[in-house]
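Below sits a lone chain in structure tokens, taken as the form predicted alone.
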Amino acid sequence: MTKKASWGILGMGVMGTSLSRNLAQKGLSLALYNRYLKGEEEGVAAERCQTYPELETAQPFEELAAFVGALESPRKILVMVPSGPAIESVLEQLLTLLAPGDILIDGGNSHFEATEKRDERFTAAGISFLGMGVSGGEEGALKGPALMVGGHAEAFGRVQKDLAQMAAKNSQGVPCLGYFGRGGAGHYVKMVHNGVEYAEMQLLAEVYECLLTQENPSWNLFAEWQQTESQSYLLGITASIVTYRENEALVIEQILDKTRHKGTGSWSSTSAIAQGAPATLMQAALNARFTASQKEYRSKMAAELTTINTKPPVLREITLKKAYDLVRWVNHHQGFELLKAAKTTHAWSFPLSEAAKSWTAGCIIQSELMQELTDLLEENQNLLESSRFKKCHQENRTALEELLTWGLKAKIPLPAFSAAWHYLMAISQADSSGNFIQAQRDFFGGHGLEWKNPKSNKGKHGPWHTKHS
């Protein structure tokens, strides 16, 4: 009789396969499942076991009941299925097959609100449900991803040791595994990770576009930056992307400038709006993707909204780097401020440093800066109020302003860099035009007013209005 497996992995796509290999390399016994679709997906789990030596002892299935029956009790199942109808279908089937005490983990890119509802449904059946954000792509999943978990604390405790083995280890040897509280907390943290990621990618795209305007641009610039405090995973892959050639031609120059997105990156911007948290870089990056996706319309408008073409001015590389270093601080600050706002709304109590720590290795936004931010957050410092940021701001703000001025002259859109500058100006403005907005709202809507000196109106809002008869 075949010994029952300690873990079940459901979904043998890129991520499910890599995570299976990761766990198998740690000595864990596995059962693997992939659905059967005639002519499309047949014998997938068995093929994975034949292809990868570390999976040769894993048990492959394409019949769900048999897969569940192959697991030791209480069962532990990691579901790696895309968000949407596919995961809803498989979860409904599992609900009829699992027993009280079993643990089910959704490791896909699910929306945190969907995770909340699933948690309630499975809890009612006595099954522990965990929502786990996984970041790192195919390579990270295999070698060690960043894992962000939410759901039942007791259930997390039962799988923590195995997940810690699976997770990436940062430079201090700490697993990039965080538990963030009940319900959809883990998927929410992963969602914010993706928002920060969108902005980081857009910033590098804008740097790339700036360099394109220069005569004989130095594509080794990214590799040089990677050896400094600017180091990050995304910067590292950028250094490879801009220099990669096939048949003597740069591949980047052969790629259509039409951006796609799966929609998950927009969730963080939507949540920021709901929280009333300014996440201006995430939103600028998202809108940049929307605009880039309209390739045909952009080509049409390029001919209709003609401008006088002039030779772009020379851009100093040091200006570009200094501006980049400053703006990355702003992006990360906004991400952590969004997490802080969500903690209040959803009554989550995790420290912000726990999120930062889980992002120090294995994930897409891992960087030297993230380790520094982890240290600051462990000291309960507000990032913009830290002496480290103030020093960065003092040294680099002029460079950011020089870059934006250059962009206007070169007619290069810099939405993320610009969003950061506007945020810094607005957040450090003691007196804003907010009083004018109040007056407008009261004029047409009678919404009432807040006074600079409440005593002048005996501490009341209104009934004075800006519209005088």
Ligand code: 6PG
Given for the second form:
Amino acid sequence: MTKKASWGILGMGVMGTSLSRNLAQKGLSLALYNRYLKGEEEGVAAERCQTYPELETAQPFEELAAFVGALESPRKILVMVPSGPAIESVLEQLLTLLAPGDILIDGGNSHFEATEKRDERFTAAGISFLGMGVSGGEEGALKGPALMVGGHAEAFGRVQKDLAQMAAKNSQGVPCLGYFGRGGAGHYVKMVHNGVEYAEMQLLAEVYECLLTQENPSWNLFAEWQQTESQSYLLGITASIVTYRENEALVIEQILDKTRHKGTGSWSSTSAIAQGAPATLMQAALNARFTASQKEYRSKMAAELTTINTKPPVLREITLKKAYDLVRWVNHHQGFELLKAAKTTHAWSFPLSEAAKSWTAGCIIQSELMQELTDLLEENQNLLESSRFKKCHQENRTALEELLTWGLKAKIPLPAFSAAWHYLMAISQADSSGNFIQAQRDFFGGHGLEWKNPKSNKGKHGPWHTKHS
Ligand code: 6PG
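Beyond the form predicted alone, can we have the form predicted in complex with the named molecule?
Zooming out: every chain and molecule, the one shown earlier first.
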């Protein structure tokens, strides 16, 4: 009789296959499942076992009950299928096949509220449900991803050792594996990771567009920056992307300028709105994707709203780099502030440094800056109030302003860089125009006024109304 497997991996797409290979390389015995879809998906799990030597001893299935039956009890199953209807249907079937004590992990990019509902449903059946954000793409999944887990603490304890083996290790050898609390906490942290990721990607896209305007742009610039404190995974891939050629032609120049997205960036932006947390960079990045997707309309409007095209002025590389270094701090600060607000709303108690630590390797937003932020957050410092940020701000603010001024002259949209500047201006303004908004709301809606100084206003306390005649 075949020995039962210690883990079941469900879904043999890119991520499911890479995570299976990762676990198999650590010596864990596996059962692999992929659905059977006549003419489309046939014998997929078996094919994976034949293709990858490390999966040679794994057991392949395309019948769900047989797959579940091949696992040691209590079972441990990692589900790697796309969020939405695909996962909903497979979870529904699993609910009828699993037994109390089993552990089910959703490793896809599910919305945290869906995870909370599933957690309740499975808990009622005695099954432990964990929602786990997995970051790092195909390579990360194979060599070590960042893992962000939420759900039953006791169940996490039972799989922690195996997950730690699977996860990336940072420069201190610490696994990039965080447990963030009950319900959808893990998927929430992954969602914010992706919001920060959207803005980091957009900033690099803006740098790319700035460089494109220059005569003989130096495409080695990204590789040079990568050798400095600006280092990051995304900067590293940018250095390759801008110089990559096929048949001697630059591939980047042949890619259609139309952007897609799968949801996590808009979920994090929506959640920031729900929390009342300013997350202006991730929202600017999201809107930039929306406008980029409107290729046909943009092409039409390019002819309708013609601007006088003057030759873009020269832009100093150092200006670009200094501005870039500054705005990344603002993006990360907004991401951590969003996490802080959500922690209060959802009564999660994880330290922010735990999120930062889980993002120091394996994931898309890993960077030298993230390591630095982890240290600051471990000391409970507010990022913008830290002396490190103040130094960065003092050294680079003028460059950011020079870049934005250049952008106006060159007629280049810089939504994420501008969002960072506006945020910095607004958050460091002791007296804002908020009084004016109050006055307007009270004028047309009788919403009441809060007085700046009740004593000098004849002792009027609390909400008060103006009487315009
Ligand atoms: C990661 C990525 C990964 C994926 C997202 C983003 O952390 O490994 O974020 O999860 O690339 O789905 O996708 P979109 O850009 O399509 O929204």
